[in-house]
Amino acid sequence: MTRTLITETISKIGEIVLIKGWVNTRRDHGKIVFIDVRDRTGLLQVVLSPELAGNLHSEDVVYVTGEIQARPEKLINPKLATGTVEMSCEKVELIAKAAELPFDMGKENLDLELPTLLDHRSLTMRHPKIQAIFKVQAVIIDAFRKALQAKDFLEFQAPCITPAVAEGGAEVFKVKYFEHEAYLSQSPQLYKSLLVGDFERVFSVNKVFRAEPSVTTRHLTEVVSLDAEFGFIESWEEVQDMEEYVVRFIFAEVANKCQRELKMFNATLPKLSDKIPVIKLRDAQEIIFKRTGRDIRQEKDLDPEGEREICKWSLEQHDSDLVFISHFLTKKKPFYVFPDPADPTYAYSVDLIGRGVEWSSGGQRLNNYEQILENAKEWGVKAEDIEMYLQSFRYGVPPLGGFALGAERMTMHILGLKNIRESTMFPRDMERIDVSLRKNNTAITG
């Protein structure tokens, strides 16, 4: 018999069908047993005898054959897509027996400590609320692709092993590459920039790696970076406008496709004004000083408390949960940033802050070969290590810019999750590769 997916059973009343899935829950009521069977499409209540039910329990893999029947009106479950029907079981095949579960998977919420949730990842990801996180994330990534494809961008895959450090600094993973030294990529920046000289508009969905010695609720060592770069721009503001278009497109797709998942988390999409407000870093720091008395006006960036405060200001003054921060210190950015001609101390760089956390970074890049070469030398980047990148600009690249969004952070702050590890299927940090590397985890801070 051909398999019937569970959501298809609604239209199969009176028919004998075969469903395949997992036992989600079991309820014994004397001479009748109820099991909810789960497949990728949903749940179906199955009614069977104790003899047929045997010792079935949660997460057993079963094939169940039976007649689909309409439920009595008073027993309809409006919370289930299949709540108007049930199966009267005729045959059960046990395909794979599950071991005794370490915790109750039948609850609406998995009330587990984060280490337990992550150490049993292959099991906890079977829970509908955990699955909802990654359904939302899949829509975010797919929407990013669709938004840029609609603007004639070409997707590419950047290498994860690189000969040089694009972003500067020491927060990189060194790898032994045969007889050579290489690095895990911090960013596909150099590759997407050089490809502007070939395809004009490109984007990538790439894993990137940061060896940040941080154990916080917002940092990971491996993340999904949604990168875009394009040429023939007139100013850095075109980059900001393109990013805003992409973010609005993503929100619209999530709103259209993820209402059930948003409801599960009592989540609302971030508020957006007609135009996301833009404010220079120094002006943002001045606002924070006036609002709180905290003086971070000489810092190179906003600290976490400053990011939260400027988002409060944006919501109060502009009715927007998102705000762009522009004009960071040139010397604190990578060698390829484009300095503001009016004050070269500051660069045409722009970050997007959403609900109190940085979601993206971007801006206009240098396209003059000689200036890039001079900057690389000043920043301590060896020309031979970025030869492929330099080669492109040696043969002419138009004015360009781009941005990179963090898929996990977007997911986290759309759903209101407390820790970025919750929005990562298999998180990597200082203390975890699949499972915890330490018996006593260091406390995760903000």
Ligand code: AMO
The other form holds:
Amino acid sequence: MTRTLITETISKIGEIVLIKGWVNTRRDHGKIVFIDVRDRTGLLQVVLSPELAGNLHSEDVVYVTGEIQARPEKLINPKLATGTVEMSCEKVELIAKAAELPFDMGKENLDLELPTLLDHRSLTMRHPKIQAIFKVQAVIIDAFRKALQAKDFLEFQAPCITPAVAEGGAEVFKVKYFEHEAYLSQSPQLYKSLLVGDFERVFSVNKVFRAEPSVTTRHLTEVVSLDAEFGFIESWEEVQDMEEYVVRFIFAEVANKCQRELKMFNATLPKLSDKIPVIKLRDAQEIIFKRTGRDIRQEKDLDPEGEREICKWSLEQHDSDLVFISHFLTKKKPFYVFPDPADPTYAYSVDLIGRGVEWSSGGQRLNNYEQILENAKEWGVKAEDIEMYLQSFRYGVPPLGGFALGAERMTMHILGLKNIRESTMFPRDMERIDVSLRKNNTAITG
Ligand code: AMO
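To test you: the structure above is the form predicted alone. What is the structure of the form predicted together with ligand AMO?
Zooming out: every chain and molecule, the one shown earlier first.
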């Protein structure tokens, strides 16, 4: 008999079918036993005798044959997609026996401490609510691709082993590369920029690596970076507009395809007005000072508290959960940023802040070869380390810009999760590779 997927059983009343899946839960009621069987499409209640049920328990892999029957009106379960039917079991085959579970997986919410949830990741990802997170994430990434493909961008795979530190700073993993030294890529930045000289418009969905020396709720050491870059721009605002288009496209796809998942988290998509507000860093700092009395007006960036405050302001004043912050200090950004000619202290750079956290960075880049060389020198970047990048600009690259969105942060803040590790299948941080590297987990800071 061929397999019937669980959600298909609602249209098979009166038929004998074979389903394949895992025992999700078992309930013993004297002479009858109920098991919920789970496959990739959903759950189905199966009714069977204690003899047939044997010692089946959660996560056993089973093939079950039986008749699909309509449930009596008062036994309909509106919470289940298959809640109008059940299977009367005739035969059970045990295909793979599961060990005793370390915790109860049958509850609607898997209320586990984060280290336990992550140390048992292969198992906890079987829970429907945990699966929902990664279904939403897959839709986000797919929508990012679709949005840019619709605008004629070409997808590329960026290298992970790089000869140079693209973003600067100390947050880089050195790797021993035979008798040479190399780095794990912090960002596909230099590659996406040089590719504008070849393909005009490119994007990538890539892992990037940051040697974050602290353990916070919003930092990972391995990140899925959604990068885009394009040429022949007229201004940095064009970059911001393209990003806004992509973000709106992503939200529309999530709204369209993930209603069930959003509901499981009681989540609503971030509010957007007609246009995402944009405000210069110094103006944002002034607003924060006026609203809270906290003076961060000389800082190079917004701190986490500042990001939260400016989002509150954006929601109150512009009815928008998202806000662009532009014009960061040129010297605090990487060597490739384009200084504002009106005041070169500040750059044509723009971050997107959503629900109190940075979702992306981007902006216009330098495209003049001589100026790039000059800046690289000033920033302490050796020309021989960025040879491939420079080659492109030596042979002519148009005015360009782009942005990068962090996939995990987007997922986290769309679903209202408290910790970025929840929106990462296999999170890495300074204390975790697969499982915790420490016996006693250090507290995660803000
Ligand atoms: P940036 O360093 O701001 O910009 O990174 C872009 C976005 O990637 C995400 N992100 C992270 N998420 C979790 N943990 C981390 N350690 C982490 N680091 C970054 C954030 C962030 O906004 N080259 C530029 C992009 C550009 O200008 O196009 C860059 O890498 O969501």
